[in-house]
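Have a look below at one chain only, the form predicted on its own, in structure tokens format.
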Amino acid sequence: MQQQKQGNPAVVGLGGFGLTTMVLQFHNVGWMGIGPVIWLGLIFGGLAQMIAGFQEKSTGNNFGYCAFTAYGSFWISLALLLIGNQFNIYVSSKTDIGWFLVAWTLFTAILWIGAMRIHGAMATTFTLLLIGFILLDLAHFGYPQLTVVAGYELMLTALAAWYMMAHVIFADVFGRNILPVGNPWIKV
């Protein structure tokens, strides 16, 4: 009996992460309001990415399980934090949000090291994400002009995530690797 082919949950996780990151950066550079970020943060970046993470667990991919579940939680918590600020429920100051981002920067640094062992595209994505978080940290602690710089830099992060999503989709559709992902940066 032949086992039924399963979809790769990473395509949804990478898609949700990339799209929600991109739309937040459209807000951060001043192109749009915060509304779409809230809804994407709750649903595609949040819920869908968390579901993808839970599905990664069953594939045995601890990196994907941790990353998608955690960043799905990031998006949901950020959306709820922003909603709370809007309605004066557990209001978070700019400094509070800064420390929230610092914690996520430290978490991202751990995954960045692991990403360098997977492949070049993953290492690039996490390098860009780590830089983006550092820029946002600095923006919240005295250098607000860096929010726009972080916005453009994190757009590259979103594109890198989508590149990996496209790699997985195209490899499945065409039956071979179409988009190269490169060798791991750490090979030991």
Given for the second form:
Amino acid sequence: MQQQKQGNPAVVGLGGFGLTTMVLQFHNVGWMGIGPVIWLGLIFGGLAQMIAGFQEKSTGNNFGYCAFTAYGSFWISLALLLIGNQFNIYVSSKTDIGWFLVAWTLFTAILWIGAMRIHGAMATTFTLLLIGFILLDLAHFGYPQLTVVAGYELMLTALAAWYMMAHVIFADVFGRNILPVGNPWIKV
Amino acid sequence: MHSIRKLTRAALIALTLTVTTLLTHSAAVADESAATPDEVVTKVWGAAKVLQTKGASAIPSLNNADGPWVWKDSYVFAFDCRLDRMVAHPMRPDLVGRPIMQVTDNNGKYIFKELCAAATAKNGGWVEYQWTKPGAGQTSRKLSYAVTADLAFSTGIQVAAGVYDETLSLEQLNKMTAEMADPGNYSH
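Return one more block: the form predicted together with its partner chain, after the form predicted on its own shown previously.
Then the entire complex follows, led off by the chain already shown.
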């Protein structure tokens, strides 16, 4: 009996991760307001990425399971945090948001090590993400001008995530590997 | 004879007191509608603190002509020196979102270039220019105090407010502000 073809949840997870990361940077460099970041953060970066994360469970991919579920939670939390500020519900100051970002930086550092064992594209994405988080941490603790540097750097992170998404989708639709992802940075 | 002298002295004291009271009262009445420099500093610091605490969600309150940042004959306005853009102006909604750096007063002074320079100082700074007082038909001498407000996911925006006054000097105002910022350094 022929087994039904399964989709790869990573295409949704990477799509949502990349797109919301991208729009936040459009805000960070000053091109647009925060509104679209909140709503996209709740739905694509949040809900969709989190569902993709849960779907990773049945594929046996613990890295994707953890990463997509966690970064989906990141976006939902960030959006709710900003909505909370609007409605005076547990208001989060710039310093509070700074510490929120520090915690995510530490979490990302763990996944970064794992990413280096997966393939070059994943290692590149997580290296850029980690650097972006560190820049945002510094921007929230005394170096606000780094917000713009973080903005452009994290746009590259978003593009790297979309590259991996495109790698999976193109391999499927073209029937061959179009976009190489490179060797793991850590070889055992 | 002695009692007449006593009576005259008492009458003179009473008259002096009455005149002094009347003068003080009229001065108070005249000042009641005019914002004072210390009020300006307090309001600007208050607005900067709200932006630090609540982020971008605090900006709409700065655009509200009936909000907490409009008082007597003054108001707080916010602008972004890096992006060359008016962020909030409760009296002139037509200016919001528009470039600011080319704005000059009647004497050709680039108002926002000076406000932006003043806002980079540690405790902010005062700038003198000509501007129309709310409700008045012509411009008058305005002294505005500007600071940079820190907010999440931003390089910071500048916040300012001013007094309409013909006599106060910038030196007096900067000294007063330094004293308010660090009262410990000044003994009375």
